[in-house]
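We begin with a single chain expressed as structure tokens, specifically the form predicted on its own.
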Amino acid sequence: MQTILRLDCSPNGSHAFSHTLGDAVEQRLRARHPTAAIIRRNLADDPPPPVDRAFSIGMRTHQTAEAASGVPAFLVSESLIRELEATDALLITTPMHNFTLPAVLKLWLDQVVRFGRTFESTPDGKIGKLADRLTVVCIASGSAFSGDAARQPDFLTPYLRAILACIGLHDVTFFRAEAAGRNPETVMAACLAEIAAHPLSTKG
């Protein structure tokens, strides 16, 4: 493993406790591989820009990555999907926002998720043109949203697999500090000791 794409989603920075939890997993990841380049990208303080017009009549006129290529439309898309594509793994570490995923992350997304580039549309479903690679979330959410301890729905668990293996990413761990707002000592250091156990190497 050579490059690790790290991206903090919370507003919180660095208290956040879903940050804590992608410290703990970036660490892991460097113990076993010491050389590895992590480039981080903080989409709470520098989201993308939202998909506009030129997007979208882009994205109709120009559907394989040779018409889309030098497309002014698409200069941030191609560089953040040029910049997934070098890395070997990917870390999001994020909050729960009113049962789904935050909206910097949902503006990276839109900006990587690109018909002709990153998926293609056939009789069957939609196809993932990346190549897969170890995917790591980290969620933290204010109250449980699994088991029978669930107090709220999840929009995002299903959301954030549908969408990462709709463009190649099937190979997806997830972590969650579930309720930490009201346990914290006790929810992360479960959390912690789940991330310290787990193998964190690629299915394949």
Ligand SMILES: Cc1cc2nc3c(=O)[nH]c(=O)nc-3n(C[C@H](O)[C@H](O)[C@H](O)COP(=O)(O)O)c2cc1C
Contents of the next structure:
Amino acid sequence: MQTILRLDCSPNGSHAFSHTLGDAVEQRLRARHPTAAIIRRNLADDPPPPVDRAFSIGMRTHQTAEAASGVPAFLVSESLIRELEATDALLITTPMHNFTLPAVLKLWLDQVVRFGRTFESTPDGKIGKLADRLTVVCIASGSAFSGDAARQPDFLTPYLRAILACIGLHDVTFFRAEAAGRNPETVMAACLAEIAAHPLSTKG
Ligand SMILES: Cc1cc2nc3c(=O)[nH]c(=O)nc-3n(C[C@H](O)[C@H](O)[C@H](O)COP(=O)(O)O)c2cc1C
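So that was the form predicted on its own. Now I'd like the form predicted together with the named molecule, please.
Every chain and every other molecule in the complex is listed next, the one we just looked at coming first.
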């Protein structure tokens, strides 16, 4: 493993629960791959722009990667996709916001999940064009969103699983610090123990 891309999505910076979980995953990966470079992208501080009309028109008129190369509306998209393509592992740290992902992570996905470039649409469904790689998502939430204690829907983990699979990323592991704010010591200790015990990668 040579390169790890880390996306931090919490507005709470390095104090965020999700960030702390991500640090633990990063430490594990660093220990296993000491020479790997870590590319950090703080999406909360520096969010990608929303896709605009030129982008939308470009998606319709430049449907292959070749046709799309050099199209000005895709410059940000192209650079974020190339950054992702060049990495061996993807680490996302994110809070749950309003039952789902924070807007800044959606902005990144809207730039990266691009018809004709990172996925194809076929009669059998969408087929991802990126090589699969280890993907770890660390989530913190204010309340439980899974199991018997959940009193809210979870549009975060199923959505991320589906959208990442759409571009070819199927090897996705989730770590969840649910209700982190209510009982931080216990919740974080349990999630950090889970990270410490997890094999993280079956593929090296
Ligand atoms: C705008 C906003 C929306 C939120 N929506 C939810 C939600 O739908 N469900 C939930 O459990 N917590 C929600 N929370 C609480 C955060 O998920 C929680 O504080 C979490 O621990 C933040 O993670 P972080 O410390 O990594 O930033 C929301 C917080 C904010 C700021």
